[in-house]
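Listed next as structure tokens is one chain, alone, in the form predicted alone.
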Amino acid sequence: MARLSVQLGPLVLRNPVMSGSGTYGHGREMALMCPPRHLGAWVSKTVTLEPRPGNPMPRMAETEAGLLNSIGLENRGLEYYLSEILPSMRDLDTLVVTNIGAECVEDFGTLAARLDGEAAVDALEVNLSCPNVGGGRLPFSTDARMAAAAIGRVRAATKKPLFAKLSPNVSDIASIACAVEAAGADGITAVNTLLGMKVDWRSRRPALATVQGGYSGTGIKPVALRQAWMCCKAVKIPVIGCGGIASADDALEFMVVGCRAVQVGTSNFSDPSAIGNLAQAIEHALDQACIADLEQWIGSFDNPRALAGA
């Protein structure tokens, strides 16, 4: 059988599939559709300081080949999670990356610190798609200088690993990865939902209350598959790949172009115990490609020469 584990900066997974922020609760729930045990990491819905009610309704809307959502990060808030949320995760039999998200730098250094005691969790995810109030309304993750300002305020509050979430909705992902690398994120996770909109021309109405929303699933994958690659082949720190991944085949693209590990998002409402059973099916191909260890096939497209004989 393939050997699965990887190294994803100061964690050692034991197998690559991670779940995807938002899409599958918190990941005690969803315990009876997949065991902890079967992914590397559960991650979490995004964390924020104080709760949020999220966006109007509709906010969700379905579309040919993935998903539309505009959510606006409904949670209860840090207290309602440190309280009711991580108690139960720390017999978890799998690595909790807590997700976290904030409208302005002092929240983000804020949330990092309350967190950073906690021993249930593992590492943590910064989401820097929300809009930075205090410097306008544009996401963190548009403006090198804006993520950096965000990870760099984390990496002072926490020992943590951390890991730097960019969005696709950039005309240069390159520089971005490199400024969260500079100011201390120990990996990226590449990449968020691109932006997109659905309307009903008989109507004459939005899908969504907000008319646009993030867009995911099947039909961002080969757009996300080029933002992770890019990711990769600019920074040193490990890449985990995210959009549109549903199969074996869909993961081990993302992981032969350079990235460590995977997150499963969009496919786990249509079919939320797949995910469990992914790690088998990697490790399958692997198999049946006669690879014997994951880590061996990890960015060999870009150097096809380091597999011959192998």
Contents of the next structure:
Amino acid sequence: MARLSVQLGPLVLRNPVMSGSGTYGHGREMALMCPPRHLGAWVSKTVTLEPRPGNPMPRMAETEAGLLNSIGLENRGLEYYLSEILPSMRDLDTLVVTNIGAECVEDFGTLAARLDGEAAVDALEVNLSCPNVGGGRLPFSTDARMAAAAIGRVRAATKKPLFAKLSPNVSDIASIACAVEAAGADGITAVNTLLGMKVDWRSRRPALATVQGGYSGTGIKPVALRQAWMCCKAVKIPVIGCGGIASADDALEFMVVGCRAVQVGTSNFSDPSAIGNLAQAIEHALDQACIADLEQWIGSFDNPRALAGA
Amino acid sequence: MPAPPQDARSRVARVVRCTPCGADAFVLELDPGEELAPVRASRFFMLRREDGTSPLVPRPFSLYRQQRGNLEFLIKAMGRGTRALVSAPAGSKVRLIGPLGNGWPTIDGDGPDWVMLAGGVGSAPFWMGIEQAQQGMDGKTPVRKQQVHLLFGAASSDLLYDFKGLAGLGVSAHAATMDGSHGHRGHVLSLLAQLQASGKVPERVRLLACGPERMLEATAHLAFERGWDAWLSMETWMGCGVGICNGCPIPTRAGGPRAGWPNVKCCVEGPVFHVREVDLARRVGAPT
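With the form predicted alone already on screen, would you show the form predicted together with its partner chain?
Let us now look at the entire complex, which starts with that chain.
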């Protein structure tokens, strides 16, 4: 499997497969379903400074080609994470990425500072883009200056590798990507969920208690792929592709356009063990296509329209 | 954080057969491909067809019966997920995730009688519940025939899924239908009141309930009013069944044993809760 290892900024992942934040537990819960050594990195559910009870129910609704959620970053807060969860992660046989979320710049800085000294944390992923807090306003991921301010504050507070998770709910993701790169991010995760909603016209009621939520799963893959590609073209730091990825083909589509790793999210719900087989499936697919050097192949996407200036 | 049970696995099972049961349900029999240890009644599995005809997210079902190494699920055909499962041809593959959840408490023969309140397809976890209680659970005294009262309620007689089979397990079994087409006319709690008034069920009982949400709310209300112990086998919309999606919370009861956090995850902390643990009233008003 050595040939699958990828460089992700300052980190070396044994393979490009990561779990998506909020879709694979908060600690070691899923170790029985997927041996951690089968993952390039494991990403926590978002940790906030204070406990958050989450949004009212219903929080989830299925659609024709994906899933809507409005969990609302339910978690027990930083202190609980530090005392009850992180100690059990020290010997996890994969890299641990702690995802952090906040509603103000100061809290992002505090979270990063407190986690900076934690040996169990290999990297931070900054959730700039949860659509389920603050009424979907997404202040940190739709405004390049605010995105840069949050990342800058985190950068100043930690030496750990730092990834910025961006929202697809913007007209120009490249400008946000450039802003977080300039502010010190070591990489970009592209993308979080799309804003969406579902209604029952008969009862005239929304499917989600919060009316709108984050749309994920198979249906968003083309949108996510384009947004990830836009980021790859815009920045020099590595991009982690995320959005509708379930298979080796899905993963390699994101990697050929330039992503150096991928995150698997909603498909963990369909089969929580499948992510553990994905790296092997990627290796098999590369063998079938006679691709020997993954590092060289990443980003080798041939786009004649781009060459023509389209 | 609560993790999936140690014995839970994700595996591919093969459909043995799918047999109609009542007006709108089926018993789906699956061969899990390996012998599973006996599963506690009211634990559940997540099911999803592997051929792409199921929706993205698997669906939770209580185990109905476990026999000859196979697993049976009582499935009411309602929406896309259930319709896909009940139309799965013999030999086709189904993703089987489980066993999940906690299951019924110890149904023993040492305390007050047990009343099992089954509403429609909520009867599913009682077949094995009766069998296991009669065999003895967790090293406790097995229940005797007259210590268990099964009250099965449905809208009409054709929705009393295999009532005859359940009654044949050797407990005191009673039916209630809203249209009066079989047994008592009305719901299971009015049937319980009638049976207690006539002395067929003792005044002090322990309740186990599984069924529609309003039935569970009424059960909880009655249990508090009378000071009875009662356990509810809950169902909510579940995205994963293993505790990772956070989509199945149930509000906790203020002052109750789980009051340290505003909600519990139905899948990994339930699906069976004592009425003191959860607050069903706080779910009212949410869109369905």
